[in-house]
Structures are given as structure tokens and as C-alpha cells.
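In C-alpha cells, one chain follows: the form predicted on its own.
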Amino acid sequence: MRCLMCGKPMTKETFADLFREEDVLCADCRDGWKRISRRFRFRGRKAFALYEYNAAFSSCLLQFKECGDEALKTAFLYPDRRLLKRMYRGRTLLLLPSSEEKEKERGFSHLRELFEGIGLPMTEPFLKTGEKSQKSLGRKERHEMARGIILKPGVALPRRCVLADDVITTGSTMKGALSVLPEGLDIRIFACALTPSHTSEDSLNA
């Protein structure tokens, strides 16, 4: 077997190797990622993130999302599949949504390719009705985007969900999402990754 990411033989090299978990990336290109495995509080909602969005995650998400290849799905959860299987046992997933326009271009949902390893329900409830990938916009711009996401129409949502997401930047689109769901369900917030920004409990609240 071999690395998704770098393609080096999987190995036993050392004995601290003999004891890491079950992994489709090499010690080298997952020790490349900064873990935090923090829990925090996203608008009020408990939250969990598992890594800081540093170069190496960037690199791998990009080449996943933008490059197509499809094979580095399982590259970001692999690890923790089980973890998170057993955190949010009994939700349903609710995807959050990219731009029409990247969804077009990619040709395939790259969150539910991400999160269908782990073994829970899922659902894409959201739409974008702005056409810009958040890529091209700045951060003004990505704050008021959060005023674009719409529910799809006669969309049935379960009462216990976990809103996922590949990473947290600004937060716009997580609390766009957050903004156009009714009253009365118990919701969770999952992210892979957070920016180095996103480090203070007010950043997240704001």
C-alpha cells in the first residue's frame, strides 16, 4: 500500500510507527498536518475541529477539490472515522454548499465524497444563490455571502444534525447556514480544519 498523498510505501519503519493508528497517509505527510483536535463553541453551537488549516492541508484539500483527484477522499478522516462515528451517532450530516458554479466544474460533491467514510446519514439541504466561488471574493465580500444561502425547497430536516464542512475560514458560510435553519433543532458543528485565525472563542462568536 501506498501513501494517497506522496505515494511512498506504507512501512513499518520505527517502533513508535508499530503503534499509530490505521492511515492511508505516510507518518511524514500526516505529521505535515498541524492537529488540534479542539472543541469550541461556533455561535453558541458545540463545535469540533480536528486540524489548523496550515500549507500541508491546503495542499491536500487542493489537490482533492480543484485538481479532481478523487482518490485523496478518504485522506482526511481516515484516522478519525470511527471517533466521529461514535461523536455524532444518532445526527444526520447536513453538507454545506458550494457555488453553483464550482460544483460544475468539479463534476462530483467533494464534501459528500469526504464525509460518506464515515458511515452516517447525509444531506446537501443548502443552496448558493450567488454564482462566485468564495475563492475569488475577499473578506468583506465572503461575510455578506452569508446573506446568499437559501434551503432547497420542501427539504425534510432531521431534528439532530451536525452541520460539516471541509474547513472554517471566515465562518461566513457556516453561519449563513446556521442563519436559514428553523428553531427547535439540536445542532452540532464539524469542520476538518480551522484557519490559524479562528483561534479565539470571540473570532468564532463574532
Given for the second form:
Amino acid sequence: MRCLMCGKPMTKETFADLFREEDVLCADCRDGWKRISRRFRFRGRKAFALYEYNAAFSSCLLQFKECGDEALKTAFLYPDRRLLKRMYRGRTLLLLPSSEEKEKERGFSHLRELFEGIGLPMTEPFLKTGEKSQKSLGRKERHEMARGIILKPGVALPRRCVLADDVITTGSTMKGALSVLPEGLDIRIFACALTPSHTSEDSLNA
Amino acid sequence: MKCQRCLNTDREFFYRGSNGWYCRKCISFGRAMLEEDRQAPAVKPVRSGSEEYVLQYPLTEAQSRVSHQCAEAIDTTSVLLCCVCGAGKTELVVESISKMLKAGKNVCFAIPRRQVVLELENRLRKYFPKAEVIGVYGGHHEKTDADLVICTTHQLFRYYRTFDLLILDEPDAFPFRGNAVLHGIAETACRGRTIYLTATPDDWLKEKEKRGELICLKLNRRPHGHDLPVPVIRTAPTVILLGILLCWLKNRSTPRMIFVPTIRQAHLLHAFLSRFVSCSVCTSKTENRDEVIEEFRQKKNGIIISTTVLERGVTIPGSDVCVFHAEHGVFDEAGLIQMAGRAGRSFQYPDGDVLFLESSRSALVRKCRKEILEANRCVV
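Switch over from the form predicted on its own to the form predicted in complex with the partner chain, please.
First the chain shown before, then all remaining chains and molecules of the complex.
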């Protein structure tokens, strides 16, 4: 078994290695990731993030998303798959959209691959819209369009769900998604990583 | 299975995604699907007249002999030009480049370090005034096609089977040295011959020579005809070494370069020396590196403290060199020879001063000195 990032063979060499959680990255690569396991409120909803969005995390995410290195899909959530399954039992993951263009270029849905390993049901109820089709939309929809996100027409939404994304940077995609979801849903929020600027809670609640 | 770009054959590095197999070894250059056939990028034909060149100095007799030999040899085989530091390796291949351009062939000059690309771009532009010469490096690759391309070895991934002549400068330097991905990319970028330019061929090149894949041309003389400066070795505890260094820096009329093994040491030494003399520091973390070097170049008797970033490819006329803690593990033999080779490169001041300071006896330092003596002895 080789580390997915640096390609070095992984062996259980030291005594401490025996107690480490099984992982797809080697200890050196994983140590670069800053684990924060932060529980916070995002617009009043319970939210959870695993890592800080730092250089090591972003280089891994870039390789996964931009270079299209699908093998890295397990690098993000594999060590926490049981925790997340327990935490969100009985919920459905609502995956945030990425632009169609990018997805076509990539050839796979990166969030679907990323969250696949957890073993929770997933749907992709959102669409990211380009600016071209704006004219054909009504007033209310156009307001929603400001966020660039709409619900797919006729999509069935589960009552208990988790909005899931890879990184919360400004939080605007997440806000956009929240604003198009109907009232009365039991919504949680999950992101693999959070930018360090969001350490103060107000910035996310605003 | 074999990656078409980096020539990797290790099955463990191939992964089957939803679009098919791809190579993970060279994934940082973008995803290379295994089933897709790579196409050579379309390149413009070489402009006629671009082969005309002017050299700033005429070649010496020894230089022009090697230059002719090289230009002849590339018709049939790849060439290793094994020349001491400061022998004018770039000038030696100008004739070969011109010959290829005249035949309408595509030529590329690739170097591991970005710093050197800039310097070389200017130099070759002067040598080939009629040709379109471009530099391609990280953050500067809007245009990738010209008569003569100068690029970093990383950027070669853009050119699949494009060049009829690929000149690899310093193939034994970091990060190219021992990097299987970069070696593979260089091999696939070239469809013709390769010229390797180095003073210190590594095992990979020696191996190639043994297998008969290339012929080795040697030039152990600098154009001014003087011997290479032989390093003086001083072994003492660090405190005394600092004393020796200070004495060496006194009464100087030439620029002095001090090499240290680590960035931390560079800053410590800078803090210490600044109390006595004015000096500047240059490491891989220095943001305005180009400015620092330019400033040092302007001064007649400046002092620069540097890590191995300036080990190669930088020519400061008439400078003297000191390697501090030469026994440190980061310096290898090739590195030491290269650093010693920074000294005595100008015609006005052909005998530079090289000082190796070590805090414990090191066999490597002595081996380096022996190599230099050897090169001085068997001048062809």
C-alpha cells in the first residue's frame, strides 16, 4: 500500500503506528492537515467541519479536483467515515453543485466520489446556473439566481438532510443553497474544511 | 501499461477512474489518460534566417574543436558535453543549434532551474538576433511556440515528441536529478537527439555512456586557459571557522560568495557578519531574489550569503567563493565542484580564490578537490 499523495510505501514501522487509525495517506502527509473538528452554527443551523483549509489540504483538493486525480477520493473522509455515518444516521446528503463546464472537463462528480465512502444516501438536488438563461426565468427565480443556484425542477427532498460541500470559503454557495431550500426541513451542514478566516462565529452567522 | 508522458510502467501508479486508466505518477502535470493517443502539438515552421548567429567572443581553438565535434555527432547520436564549470558550455552548442535551425528542425534548451532560464533567454537572444527566442517557465507560458524555446525541465510536458534537438543543461541538478517523472517527460518531449551539458555527470549519464547511447566530449579548460581554482581546505571548530572567514573577507577587492548548507544558517551567518561587513542573503525563500543578485552583481566588492540556490548557472565575474560547513550532508560532490566553479570565470581575474571551511574532516570535500586537480592535470 502506497501513500496516495507522496507515493511512498506505507508500513507499520513504529510502535505508535500500530495505534494509528487506518489511513490512505502516510503519517507525514497527514500531519500537514490541521484537524479542527469544529462544531459551529451556520445561519442558525448546526454545522461541522473536519479540517482547516491550509496549504496541505488545498494542494490535495486541487490535485483531486483540478487535475482530476480520482484516486484521492478516499483521502479526505476515509479516516472519519464511521464517525460521519454515526453522526448523520438517517439523513440524506445534499451535495452542492459545481459548474457543469468544470464537471464535464473532469468527467466525474467530485463531491459524489468524495462522500461515497461514508455509506449515506446522496442526492444532487441543485443546479449551478450560468448567466445566459437568466432571461427566461421569473422574478422570484431571478432573485435566487443571484446566488447562482436553483433547485432542480421536481426534485424530491428528504425531510432530514445534510448540506455537504468540500470547503466553506466565503460561505456564499452554502447560503445560496440554504435560501432555495423550502422551510420546515431539518438541515445540518457539513464541510471537509473551513478557511481559517472563519474562526469567529459571527462571520458565518451573518 | 506505460504512461505516454512520463514513461512510468509501475502498475501501482495507474488508477482506473470513471473515465478510464490514468497515470498518477505525473498527475501534477494534469491527468494523462492511458487510452488516449497523445498528439504532438502543432508548431510553426522555423523561420529562415534564424540560424544566423553572432558570438560576443570568438571561440578558442579548443572550444571550436569541441563545438565542431558536437555539431557533427548530433547527426548520428546523442552527446554528453562534459566540460568544467565556466568552459562556456552554452557557446559550445550554438553551432549545433544553428545547424538544426538551418535544417528547419525544432530546438529546445531545457534547464532545471527557473532562474537560469531568464539569464539564458537573454544570452541566446543576443546570439541569435534573427530567431524568435522565448522563455517558458512556471507562471510564464502564454506562448509556447517559437524558433528556439528555452524552458524549465518541468515545462517540457507541453511538448510531446516535438523537438529534433533537445539540449538539457545541468541534468544532474535538482530537481531534475534522480526524478523519474522529469526524466520521462524529457524523453518523450524529444523525437531526435539530446545534448547533455554538465560539469559533473551523475550515475544516470555515466550509465547511458557505458551503454553506448551517447558519446562523451570533454573540455577541461576554461577559455582564458588558466587552471581551475583549487579549493583550500580548512578544518576547525565553528568558532575558529568564523574567524578564518572574517580574515578572508577583509581587504577584498572582489565580490565574494559564501555558501551555507541551510536557510537557517544563512540567516544566522548574516546576523553575525552584518556586525562587521555589509552583506546580503539569498535563499530559496528570498522573495526578491532577482533584485538581490542584480544588486550584488553591480557592486564591485559585495558579499552574498547563499544556500545552494546559486550553486549553478549563475556567473558573477571575478568572484571568490567560500563554502561554510562544507562537510554538511546537503552538499554532494557535484554541488561542491559547481560551487568551486563559480570562482575565476572572468578574463580579467582568471584565478579565483576558493575556500572550503569544514568543522570535521570530510572525505567528500577531499574527493572534490581531487576531481578538480584531476581536471587541471589532464587537459586535452
